[in-house]
Amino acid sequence: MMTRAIKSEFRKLFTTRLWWGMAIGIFLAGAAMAALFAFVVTASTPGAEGTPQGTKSQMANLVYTGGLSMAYVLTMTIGVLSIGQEYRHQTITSTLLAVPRRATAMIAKVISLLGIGAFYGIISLIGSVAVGASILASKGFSPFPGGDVFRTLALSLLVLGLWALIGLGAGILMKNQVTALLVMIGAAWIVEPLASLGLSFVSWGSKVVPYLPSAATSAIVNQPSQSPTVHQLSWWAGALVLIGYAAVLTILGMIRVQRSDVS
């Protein structure tokens, strides 16, 4: 039953035009941001104000994961749509009839979204590494200055899977698909960056910023901190924080599905 449910969830995405549209967008975002950050990193003067600061590995990570902020919003969108479309088109009834145990149906969505996130992570890395490594090498910089760069590339796959689960949880808790998309995209791209900027100027606030989802994401992929007053978490601590966000939203969503009536 679980295997059939997982296959069904993959089929719901890969039999539509959405998957390759997202793939093209994520690939182009990864390639474009890698090119931008590669030129910035190779043209910047070490220690100069207003330029990215960090180790050689962090600079390489910044190049390869610069498009991650766009990619994780897109995978979060997929997470919202994976359940939002079910409610919007009322296919949630047939889904739960095909898989009578609601927990099984939801676990299948969780597993499939982790796989889908990893898939789009590979697409993103193909674009970013191909373009970024070429530019770094042409400028005389080492494309892979340390082993932690490869760790970062692997962890970026996990990041996109977790953001897809965050979207799934939000899509269940806010059954209106449009509302869920607007709220989550606005929170990721507008509210959180502004909140991080404001909190970074307050002594206690700078201790809160590292625990916000985007800051935890940057810690996972070992990007340099955007503010000198904010001490970034280690990669594993950032992973635990992001897993926590994904787990809480997903579990709350699963509880709501279990208790709500579906007609």
The other form holds:
Amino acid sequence: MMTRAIKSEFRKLFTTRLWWGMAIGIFLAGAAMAALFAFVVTASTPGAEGTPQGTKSQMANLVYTGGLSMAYVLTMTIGVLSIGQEYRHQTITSTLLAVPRRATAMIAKVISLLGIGAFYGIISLIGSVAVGASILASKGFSPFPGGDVFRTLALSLLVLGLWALIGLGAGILMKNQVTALLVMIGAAWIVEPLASLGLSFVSWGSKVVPYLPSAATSAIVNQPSQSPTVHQLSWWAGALVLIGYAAVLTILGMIRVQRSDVS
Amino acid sequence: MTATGRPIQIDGLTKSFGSFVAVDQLTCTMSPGRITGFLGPNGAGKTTTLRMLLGLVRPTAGTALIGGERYDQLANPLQTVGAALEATSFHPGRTGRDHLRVLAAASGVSDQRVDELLELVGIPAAARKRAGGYSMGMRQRLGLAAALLGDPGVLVLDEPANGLDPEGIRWLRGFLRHLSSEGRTIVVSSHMLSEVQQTVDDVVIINNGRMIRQGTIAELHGAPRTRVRTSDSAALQEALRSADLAATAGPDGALVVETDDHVRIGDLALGARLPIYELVAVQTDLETTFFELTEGTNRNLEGGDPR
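Beyond the form predicted alone, can we have the form predicted in complex with its partner chain?
First the chain shown before, then all remaining chains and molecules of the complex.
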């Protein structure tokens, strides 16, 4: 039952035009940001004002995952749409007729979104590693200065899946996909950066900032710290924080699906 | 006859939305090998009832079982029950064929079966275009194909004739007849009795969420009657009465006799030396019956007390 439901969820994504539009976006974001950061990293004098501070591995991580903040907003969008379109076009009815146990239907969505996140993660990495590594190498930098770079690449796949789940939960809770997209993209690109900037000026606030979703994401992929006053979480702590956000939103969403009438 | 059909048993089924009782203690049965018309005016609670049967809406009280099981307990739901609820629930950017393939994947049905069904409902080519451009008739046919995907023994179709042209309705009627003859349980909801009266064997009529009438279509027609016209109605009435045939005089002078035995009426008239000017079976106007059963009480039309 579960295997079939998961297969059905994958088919839902790959039978509309959304998936390749997203694939192109994620690929280009990965490639373009890798090019940008590769030039910044290789051109800057270490220690100069306004340049990213970090280890060689962190610099490589920044190159390869520079497009991640765009990519995760796109997989979050896929997460919102994976449920929002079902509500919008009432295909939730046929979904639940085929898989009437709602927990099964929802867990199938969760598993498929983690898979879809990894799939887009690979697309993003194809773009960013191809472009980033060749620029780094051509400037005489080691493209893979440490083994932890590979850990970062692997974890970036998880990051995109977790953001898709954040989107899924938000999509269920807000039900209207346009509202959910506006709220979530606004939160990710406007509210959160402003909040973390504001919070970093106050002492208690700078303790909160590392736990915000985007800061946790940077920590997972071990990019250089954004702000000298804010301490970045270790990669595994960042992963736990982001898993926490995804789990809370997904579980709240599943409870709502379990209880609500579909009409 | 295959033994695939399971009975649908609805018992005390109730759904309240706040203080509004959409379905009120509904009890009825729908049997294998028969087409049941589930009838009522718009807003009578038909769709809510079907959605409770299919596990989409949680009943406030009562049960709706398919062969003794709740829909969400079925091991292979689409292989047991096929449902077409509303003809508009397709993603406009996905082709009709892919819509079926998504459901096929969820229920372990092959893509080959998908293509067979598209042939069967007559839209094999159109189903390769995006569903956004489909006509109502095509949506109905695609919905029917989705319902038949798992070759289920129970079919639940909500207003399946909506948007079909007369040829399509004729095709649907023959198709449902064929499926029913294989022993399947078929439920067809409609707000118009005339739309389904030639298709259905049984009727369940509800209004304001409550059962109004359940029985065969023949029972709804009532006892057979014959209208007869002669030169002396009173004399013929007397002759019929002496043969234990009840007859009532209509305002136009014709008699309505409680039988469909035209030979007997003719013989009795001949015995009484009365001429026959007209001898014809009386057709019950089921639509009138339906309106009489459901009229004047529709809670959705009046602003006042819904009951």
